[in-house]
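Encoded as structure tokens, the following chain is the form predicted on its own, with no partner shown.
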Amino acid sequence: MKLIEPMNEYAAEIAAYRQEFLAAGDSMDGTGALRRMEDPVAWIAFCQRLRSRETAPNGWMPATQFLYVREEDRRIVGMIDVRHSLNGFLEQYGGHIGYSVRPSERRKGYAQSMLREALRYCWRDLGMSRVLITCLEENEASRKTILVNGGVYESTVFEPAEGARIQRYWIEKPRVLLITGFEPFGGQIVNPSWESVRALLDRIGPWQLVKMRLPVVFGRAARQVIQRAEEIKPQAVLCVGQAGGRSALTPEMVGINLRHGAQPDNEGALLQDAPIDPDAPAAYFATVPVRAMARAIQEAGLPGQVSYSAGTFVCNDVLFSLLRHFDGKKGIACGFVHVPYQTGQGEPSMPPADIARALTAAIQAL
């Protein structure tokens, strides 16, 4: 699937898309003026000129109009149009943006996909910081779909001249959130970690999540997380880890500057009070909210509480190591929660989805 802007080899599908609306006398949102104009040619250009400020037709803002193509077929599949920027109208009833999927197209999740991508050229084309989005009260597939993108409800009002009710969402630019679970280890087949993380949505609150899978390998592992943020450039680093024989969630207060296993690594090595850096202080303090995130973790109806001890194993390792690099830079949040067992593992233990509802608490709460 790609958006694309509208071009003339495109012209037979943009009629065709078109046709299918007025046949099922459904809306046609996000097209701009695609129902008024028969030509799908002459709707292109008229596309075109509404890029810039400069040849937009009188009374309409500038704005990027995409076709929602699916590659293999070429088939528009839906259509979403960006204004840059708002008039009295938009600002209160039709917002930054408006997209429709094809009748025909409909409940596959094209509509989610299609908003994502169309809000990631807000941010980086056109340097917008936040989006006003807004759907029909009725419309409950347009307000899941605003939702799962990060949409925060403001008002509901009336539009007299339809004679409807418009609820109005605000999107914010994401910030980014390295997530990392483990590999298994131990002689265990999964790591609920890891399990928990994959499962998490890509988009929770603000914060759009970037996942990664960690090796159970001293130095190698903190090497890996450390060399992925400073690529990103996230906001957080939340590294989530194993811990057998808990039955709650916990957020780590500390990292300690000590490497110590009970058991090898995933690559045989078995270390012993070895210090992580001997030029290091003893210990770091996490920089996320510990306790804020417990408490959601309970708020949730989840077992959660704050943790004073990582262990002295890899995910202490990897921890202490990210506190270490980024001690003293500001706008890098670390830290680090461990889960119990998910169930079939050993117990105490925790369904999968319930971890993953808890680790999502208590990303609400960074």
Second form
Amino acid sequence: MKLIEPMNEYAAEIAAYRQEFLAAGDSMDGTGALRRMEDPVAWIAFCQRLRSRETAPNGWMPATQFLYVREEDRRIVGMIDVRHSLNGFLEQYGGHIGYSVRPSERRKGYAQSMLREALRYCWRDLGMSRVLITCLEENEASRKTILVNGGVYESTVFEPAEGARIQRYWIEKPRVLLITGFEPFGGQIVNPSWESVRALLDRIGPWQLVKMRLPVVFGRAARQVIQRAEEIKPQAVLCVGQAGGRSALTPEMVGINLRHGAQPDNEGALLQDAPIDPDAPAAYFATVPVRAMARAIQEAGLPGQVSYSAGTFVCNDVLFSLLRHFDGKKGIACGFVHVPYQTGQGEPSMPPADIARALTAAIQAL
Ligand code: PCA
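Write the structure block of the form predicted in complex with ligand PCA for the protein whose form predicted on its own appears above.
Next comes the full complex, this chain leading.
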């Protein structure tokens, strides 16, 4: 599947697309002036004029028109129209993006993937940071398409010309969160940190999650997460670890410059009161909103509490190393959350689904 801008070789397909809507008596959303223009070649030329403010006709906002084409048979399954900015009508009722899927290609998930691609175009090519998308109150399919793509409901307005109730949704440019969990250690066969991180949705509010599993090894875990963060340049890094014995999820306030294990790490290193970096300060404060995260967990009805010690084992090693590396750099917020045992590991414990729900709440507070 791909989005392409209209070109003359698709003229016959465009005419067929239009015909199918006229026959079905369906509204041809996301096609600009196609309903009124019988000649597809004229419509293609019109779309080209709309591409920039200088050439757009009076009363039209600059916009990019796309055809959503299935490559195997070069069939147009949908159309989507991205307005670069809003005028009074669009600001209220129309929004930045309009789209349609032809009646014979519906219920195949095309609207969702088409919108996802168009949003990428908004973020990457147009440099937009948020878009307004609207749908008729009764259009369940369109609402789902918007929600799956991260839409947040704002309000419902009445459009007098059509006598329609229209829902307004905003979609924010995704921000990348690198989130990690650990492999099992200390004779356990699971680590609830990785189990819960891996169960999280890939998209939470404005955050696009990139997940990673870390080894319980001094130095190596920290190097791996720092290297990945340097590659993908996330806006935040949140590491999650198991703290057997705790009964709440605990966002950590501070990472300290110390390695000490009552037990060896997963490669057998047993470190005793060794500094992580003899030249670095004694400690760094986490740069995520620790207290707001704990509060968000509580407000979700789950146990959350600020912690002032991430211990001295591999979790603290990772937190301290991340904070030292990204100290004040490029707005990358770094933090750590310890989680209790999951059911079956020992007590106190929480069901893994609750741990994931609590992490979701914490992420929403980032
Ligand atoms: N917890 C350990 C290391 C890995 C994990 O999940 C810790 O608290 O340091």
